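Next comes just one chain, in structure tokens: the form predicted on its own.
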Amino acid sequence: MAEPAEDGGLVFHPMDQFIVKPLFGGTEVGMFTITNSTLWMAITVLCIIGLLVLGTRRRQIIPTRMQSIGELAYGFIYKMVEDVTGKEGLKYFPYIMTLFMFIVCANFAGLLPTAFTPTSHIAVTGVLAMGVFLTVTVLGFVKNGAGFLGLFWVSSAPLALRPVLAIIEIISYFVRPVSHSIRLAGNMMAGHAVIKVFAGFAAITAIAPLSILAITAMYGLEILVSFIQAYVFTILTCVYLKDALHPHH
């Protein structure tokens, strides 16, 4: 948002779009407060239900557009899970499909005018990433017992280097939820902030055409980034799942 400054210039507030606000007045945000973030996550869930449940309920031989999109998403993620984790990982396909659909729909919904993007907040992406981390870790120990620790022991490396590599592997393992969540939130926040900055410059008549052109280009890029970031989050989840199922180097 751009507003006049005291010296006659403009003041931009591109980060205001990420402020979590209560929907029904007030400024306090508690544990059970319904906020703009809550609203758009609910809209995201409704979009997923509309696409995958309502859009495919007839299961026509010649699919509708909604059914085609649902089938493409299903086939895309199914093939990803199978290719990365193998047949053994397909039993976890529903969880991975849910992650992908939530992230990609939240990303695309956030591109609508006046919308809020939940995936631009580390509080949302952090919960998703921590859920993946805990699920994979518990699964690794349940599936392999103490053998899961073989993930940290690089048996193909020289013996003298193995303890050092083990420490590095342990650190990188526990950093996973941090990198997993920050990558998604950071990319979504950065793109939206840049668009808002260009939108602020549109108020300056001399450069308004260039600003509008830049907004259009950035918006197209954000559509691509919205899908790519959902893909990256999902394929990393598949890689982590593969480590849990087959922990030995």
The other form holds:
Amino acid sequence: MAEPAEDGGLVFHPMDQFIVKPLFGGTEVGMFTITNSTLWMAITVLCIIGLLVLGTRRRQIIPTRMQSIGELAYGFIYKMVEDVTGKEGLKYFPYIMTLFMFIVCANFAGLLPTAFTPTSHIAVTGVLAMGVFLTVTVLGFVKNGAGFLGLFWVSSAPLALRPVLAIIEIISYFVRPVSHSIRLAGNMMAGHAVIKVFAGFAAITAIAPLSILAITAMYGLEILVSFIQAYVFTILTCVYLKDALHPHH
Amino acid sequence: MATETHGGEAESAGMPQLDFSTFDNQIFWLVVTLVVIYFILSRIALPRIASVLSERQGTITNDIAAAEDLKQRAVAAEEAYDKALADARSEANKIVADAKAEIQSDLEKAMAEADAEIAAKSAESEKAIAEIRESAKDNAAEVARDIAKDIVAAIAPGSIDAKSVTAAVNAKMKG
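In place of the form predicted on its own, output the structure of the form predicted together with the partner chain.
What follows is the whole complex; the chain from before opens it.
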């Protein structure tokens, strides 16, 4: 938010919207404190229940709009998992669906005015990405044993190049959770912050129309980004899962 | 929002995202959220949607099969109809040909009868005409003889007898 300061200048606080604070008074954020982040995670859960449980409760052959959207989301992720990882990846479909639904609902709920976006925090996306990274790594070793290390040994390259490539592959493998999490958090945070900056300029009457136009445009872009980032996170999870199930290039 | 800045003074220097004191809280609630979502999806939502989708697929498959069946039956019915139509047409043609032949034979028979009747009638008429002609000739000869006699008698009575007059008239008429 911005407010005209005493000397007529503007004070911007574009990052204040990301502050995690207790919902029911106090300033200390303990482990189990109900915070605004907790509230919006709960709202995300309610959205998912509304869409996928209440929307489909009548099990109609000819779906209602809500059921249709639920089925669309199901079919979208199901097909993605099947296309990227193959039939054996379908066992992990509920897990991937959980990630996608959480991210997409949190992103969209966070776009509501005055909302808090849990997915704009590196703590949240980091846990999501580390969860994927650890699951996929453990799964790779359980499924393929030491053969999983073949992922780093590019057998199609000339023999002399293989050790060099192996080092690069290992580095890129361990960078995965970092890029995976920062991509999502960064996109969500940047969009919200930019909207806030434009909102700050709206306090100046002369610039207000332009500022409101810019907010509208950014908002449209953010709706797109919200979905695309959820999609990107999910499809990368599928790609990593594919590497774990079929480590040979 | 700006009114809360006094609460977030510690964070105002940097990004709230890097305020590690809130990490345990966020992570705890995130794990709770994910577990709740996972159980809702895997226990209720996903099996239900899967069953709805497969049920719909089944219904569509059945409907397509039923439509295919009905189409086959429609084709069969059309073939039967065409066959019945062709049969009826050939039957009709046969009946027409029969009727034509019958009429033709009736006609020929009637013509023959009529011809015979006409021939008989004309023969009869010819006979009658011949008779009439004959009698007319006789009558004419009679009249001619009588007139000749009368004329002879009137011009030269008693000079010539009736017999010679008659012979003369007959000779004249023949000539």
